[in-house]
Amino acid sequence: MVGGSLAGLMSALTLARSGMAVTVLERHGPKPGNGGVLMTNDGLLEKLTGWNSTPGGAPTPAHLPGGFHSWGAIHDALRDTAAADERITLHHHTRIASADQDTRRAWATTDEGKRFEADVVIGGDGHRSVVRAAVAPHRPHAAFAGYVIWIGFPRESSLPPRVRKDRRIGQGAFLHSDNGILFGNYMPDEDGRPNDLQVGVGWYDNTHNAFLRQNGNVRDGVVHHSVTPDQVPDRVWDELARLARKDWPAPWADVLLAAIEQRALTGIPIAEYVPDRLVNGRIAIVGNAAHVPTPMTGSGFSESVSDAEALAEAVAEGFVPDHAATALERYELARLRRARSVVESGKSFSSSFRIDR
């Protein structure tokens, strides 16, 4: 399993209780970083994992109740799982390069030139999947959208007074302006500072399509990497304000106006793709990796959850090492057409929106 995010780890559970050994390669340290707030039904850790089933079943080793949680939250429930189970073995700081196969094998090649063998190897590492180049060789790259979202998390503390007693604040936000949308919300309080929560808004821009370009994040209509706050010149943090003043009311014009003073926005271009194959012989992509719809679609998560359902329902029905395509073939026959269906879907939202500046 190429990839130890949200996706890569869900289909690693899935997988394991199916039966299969899985080695989790991930770029990252066990803790990545944060990202927004997703919903996640009750049972979802039992569910994947299939422990707790049964009257007296092992309990799974995290936590995670249905409802609303940090990125985080979900990330650090579903890698400790995964960490206490013995048919799953992580690698962090594990960066791949490439992905191949032949008639008997597939492999997955660090960029220090070492080498991963399996029975199948499947791509759960994000819309810049590497493994994706080896499932859909002649489409290997996911589409810049034309715009991007700016996310911050200003903590209740830093906000002045007159908005941290604003009601409005806890009733959520979303928000049209004549080139942005905006959503906002109380974060859950996952970290143990309930007298001082993170304010979570994302705001999606039109406007700065041509830095996004001049910056590098995006090349030849390729995403290649988000804006850190480090990345954002003052110029432009002068036309977020000046733009946050102007398009949104009280008082999330005011939480906008505290994360950029702050310089405390991340900036993350949207990307789209629409597949045409998920599976390429012992070759598989799941999640991002496998159909990238815009966030405004709000599937993102709970398609991956499908993928790694499909993924361990496949393998079930009979995986023999010799054949292991054919177990893949059908989880592309379950999944196919609703992974594009739903980037399709998202895709008259981008459209619409999308200008050329």
Ligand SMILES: Cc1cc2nc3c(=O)[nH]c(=O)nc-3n(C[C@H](O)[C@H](O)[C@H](O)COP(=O)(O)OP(=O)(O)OC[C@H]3O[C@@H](n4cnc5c(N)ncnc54)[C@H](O)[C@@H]3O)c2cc1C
Second form
Amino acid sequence: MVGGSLAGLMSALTLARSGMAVTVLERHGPKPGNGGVLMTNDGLLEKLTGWNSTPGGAPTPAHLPGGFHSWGAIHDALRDTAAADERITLHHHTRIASADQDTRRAWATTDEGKRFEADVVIGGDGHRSVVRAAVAPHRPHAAFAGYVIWIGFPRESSLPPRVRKDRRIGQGAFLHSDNGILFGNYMPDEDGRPNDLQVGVGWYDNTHNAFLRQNGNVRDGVVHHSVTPDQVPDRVWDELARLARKDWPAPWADVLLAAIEQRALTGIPIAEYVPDRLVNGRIAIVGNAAHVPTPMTGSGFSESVSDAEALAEAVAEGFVPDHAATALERYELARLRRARSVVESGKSFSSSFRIDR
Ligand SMILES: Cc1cc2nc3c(=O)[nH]c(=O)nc-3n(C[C@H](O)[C@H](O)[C@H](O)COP(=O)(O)OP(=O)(O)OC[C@H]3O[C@@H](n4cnc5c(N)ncnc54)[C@H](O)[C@@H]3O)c2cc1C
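Next up, the form predicted together with the named molecule. The previous block was the form predicted on its own.
What follows is the entire complex, opening with the chain shown before.
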């Protein structure tokens, strides 16, 4: 498994449940930073692992009740559960440069030339997947969708006193302006500070595409990396502050202005990818490596759960190492149509929202 984030860890867990030994190769350490809030169904860990599903069965080492969780809390629970599974080996700080195969084996090669061989290689390595190049060499890159989302998480204590405890924050926001869409709400309290919650805000902005290109975040129509706060010049901070005051009402303008003042907004240029295949021989892709819908669909995580389940079911139906491709073809058959339609549904939003300048 290349990539040990949400899709990679979930697929590792379901494959281990099906009896496979899984090696996860992740370029980052065990606790990568990432923002955002995702919703999980109750019993997700039990479903993925099959543990604790019968009376007296082994409990999962982490607890993840159904509901809204920060991305980090979900990642921690999946990583701890994978680490406790003796069929899964986690390698962190291991960056894969390419994947390839012959008729008997598949392999992933690190940027230092070390080769990991297996019956199958699965790419769970996100929207800039390197494994995708071995599955769809004719179309290896996700395309820039034409807008960026700025996300920030200021603490309530950093907001002006007049908007602290403003009940409109807890009611959440989903607002539109001429050139933007804004989401906001309190973040779940996961560090025991109920009186000083973080306020999560996400601002879809279609007015800074020229900046994204000049700054190298988007090159030749492909998203290369997010905009970290230190890459944002004062000119752009000033423009964001002006737009925040013009386009958004209180308390959301104040939340954005606090994040701008703290230089604590990250810009994520949005990518999209409609797959025409998920499998090539002994190599397959899952999660954002396989299909990249705009986050406006709110479906990337749940589709990754479905990939993990479909992969395990395809393997459980029968896995013969000499004919590994047959099991992966069942996975593709189960998932390709749905994956395409989810991304396509988001593309109609993107084409109505983006402005090409
Ligand atoms: C701003 C934003 C908001 C979102 N909101 C929602 C939402 O509300 N609802 C929802 O369902 N989904 C949402 N999503 C999507 C959702 O987070 C993802 O679809 C889901 O987490 C699956 O991601 P992933 O694990 O496939 O990819 P990623 O999270 O990108 O993980 C890929 C992993 O692979 C590793 N990796 C990459 N390249 C290599 C390499 N060469 N070698 C080794 N490791 C590598 C990375 O370090 C990373 O750990 C959102 C996404 C974004 C960007």
